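First, one chain by itself in C-alpha cells, the form predicted alone.
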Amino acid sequence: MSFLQLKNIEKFFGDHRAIKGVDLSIEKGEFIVFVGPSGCGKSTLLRLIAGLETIDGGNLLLDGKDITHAPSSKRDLAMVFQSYALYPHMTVAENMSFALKLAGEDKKVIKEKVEHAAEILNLTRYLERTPKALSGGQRQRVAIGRAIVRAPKVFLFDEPLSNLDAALRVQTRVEIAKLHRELGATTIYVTHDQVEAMTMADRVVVLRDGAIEQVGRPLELYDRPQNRFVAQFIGMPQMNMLPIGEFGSYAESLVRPLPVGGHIGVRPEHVTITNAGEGQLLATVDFVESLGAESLVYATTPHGVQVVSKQSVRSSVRAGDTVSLKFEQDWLHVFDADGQVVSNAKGVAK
C-alpha cells in the first residue's frame, strides 16, 4: 500500500468543480511536485491534503489510516507557506518551538529539536534574533525549521520560494533538495516554476483545470509527454508545435496514417539553423537571444508559424536573414487534432 493515497478526491466551490476526481499514490520518502498554470488547482489540492479545505468527495489515506475528515492538527503533516507566517515578536527559536509548546512537549526535548533543526538549516547563530533581523531566505528557513521540529509524516510546501529573488531561489532550492535527502521525509511541493519541478522532484504531477494531465519522472515528462499541454508546459523554451501541413510529404515518414489536423512537436535543441535549402522548412529570422554559452533563434515560416532553435554556440544569423530549419527526425513528436500523442520521439531510451 502506498504511504499517501488520494482516491477520487473532489472539491467544489459553489457550483464550480475545482478538483475533479484526482487519484494519486505517493510512496514513503518521495519528493512529489505539483506543477501547472495559475488556477489549475495545485494549491487547492495541497490544502485538501493539509486539512485546510474540506474534501467534498473521495478518500485520503495516510499510512493506511483514513484522514479524509480529520482536522489538520490530527493529520501528522507540516506545511510551509508562500508567506513565512512567522510571529514578528518572537525569536527564531520561539517561532520554531511554538507548536511543540502548544502540544505540551517537554522543554528539554523542545530545545534539542530546535537546536538540531537550526544546525541542519544553518540557523544556529540566528536563534535569538527576531524575523525583522533576517533576510528573506533566512525567514523561509525558519519556516522550514518550524516544520522540521514537528517531525511530521509528510512535509507540504506551497510555493515557498516565490517571494525570494532569483539568486536566493536557486540557493534555497538546493537547500530544500539537500534537506529532503538528509531527512528522507515524504514531501509534496507546489510550484508554478517548472525549473523547480524538473530539478527537485522524484516525480512530477502536471495539473490542469483541477485534473491530472500526467504523472512521471521529470525527464519522462520531458521526453515522452502524453499530450500537447504537457509537451509545451514542461521545457523552457517550450516545445515548438507546427501543423502537420507545414511539412508536406516529409510528415509521412514520421507516422502513418497521419492524424488530420494534428501537429508535430520538436524541442528547440533539436532544431538546427542551416543555409537556405538544406533543411526541411524555410524561415525568416525574427530575433536572436545571445545568452553567452548558447543562443536562441526565433524564426517564422512562410505560413506564420514561429519556431525557436536553441544552439549551444553563438549564432551568426541576424534578424531578417532567410534560413532553413533542419529537424532531427528521431526527436519529433506527433499529436492528433485533440492534442493527444500519436508518436513520441525515438531518440530516447524507453
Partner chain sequence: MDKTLLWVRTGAAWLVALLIFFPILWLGMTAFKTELQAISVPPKFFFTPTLENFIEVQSRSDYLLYAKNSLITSVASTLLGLLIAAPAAYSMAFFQTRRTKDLLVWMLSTKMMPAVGVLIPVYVVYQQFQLLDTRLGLTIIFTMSNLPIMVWMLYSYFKDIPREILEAARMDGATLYDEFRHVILPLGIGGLASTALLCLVLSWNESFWSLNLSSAKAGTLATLIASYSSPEGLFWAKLSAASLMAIAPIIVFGWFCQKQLVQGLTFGAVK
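Form predicted alone already given; the form predicted in complex with the partner chain follows:
The text that comes after this line covers the one chain and nothing more.
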C-alpha cells in the first residue's frame, strides 16, 4: 500500500466543484509535482492535503491512517508557503524551532536539530536575525529549514520559488532537488512552471479544472502525452497542433482510420525548414527568433495555422519567405476530435 493516498477527494467552494474527485497514490520518498495553469486547483489540492481546507468528499490516508478530517497540527506534515509565512517577530532560530518547542521537545535536541538544518541550508550565520533582516533567498531557506527541522512525514511546497528572481530561482531549484536526494523525504511540490516540474519531479501530476489530466514521469509526459492539453502544456515552445485536414492525403499514411476532426501534434524540434517541394506543407515565414545555439522559425500555413520549427543551425530564412515544412514521420502524435491521443510518436520507442 502506498504512503499517501488520495481517494476520490472532492472540494466545493459554494456551488463550485473545485476539486472533482481526485485519486492519487504517492510512494514513500517520492518527489511529486502538481502542475497546471492558474485556477486548475493545484494549490487547493495541496491545502486539502495540508488540512488548511476541509475535505468535502473522499478519503485521505497517510501511512495507513485516515487523516481526512484530522486538523493540520495533527497531520505531521510541513509546508513551505509561497510568501514563506515566517513569523516576523521571531529570530531565524526561533522560527525553525517553533514546531519542536510546541511539541515539547528537549531544548538540547532542538538546538542540535536547528543547528544541523542551518548548516545544511547555509544559515548558521543568520540564526539570530529576524526575517526582516534577510534577503528573499535567505527567507526562502529559513522557510525550508523550518520544515526540515521537524522531519515530517511529507513536505509540502506551495509555489515556493515564485517570489524569487530568475537567477535565484534556478539556484534554489537545484538546491531543493539536492536536498530531496539527501533527505529522501516524501515531497509534494506545487508550481505553474513546467520547467520546475520537469527538472525536479519523480512524477508529475498535470491538473486542469480540478481534475487530473495525466500522471507520469517527466519524460513520459513529454513523449507520451495522453491528450492535447498535456501535450501542449508540457514543452517549450508548445507542441504544434495541426488539424488533420491540413495534411490532405498524407495523413492517411499515418493512421487508419483517420479520426474525424482530430489533430496531429508535432514538437518544434521535429519540424524542419526545407526547400519548396521536399516537405509536406507550404508556409510563409512570419518571423525568426535567433537564440544563438538554436533558432525558432514561426511560419503560417495557407489555412492560417501557425507552426514553430526549432533548429539547431542558424537559419537563413527571413520573414516573408515561402518555405516548405518537413515533419519527421516518426515523431507525430495523433489526437482524436475529443483531444484524446490515438497514437503517440513511434520515435520514442527507438
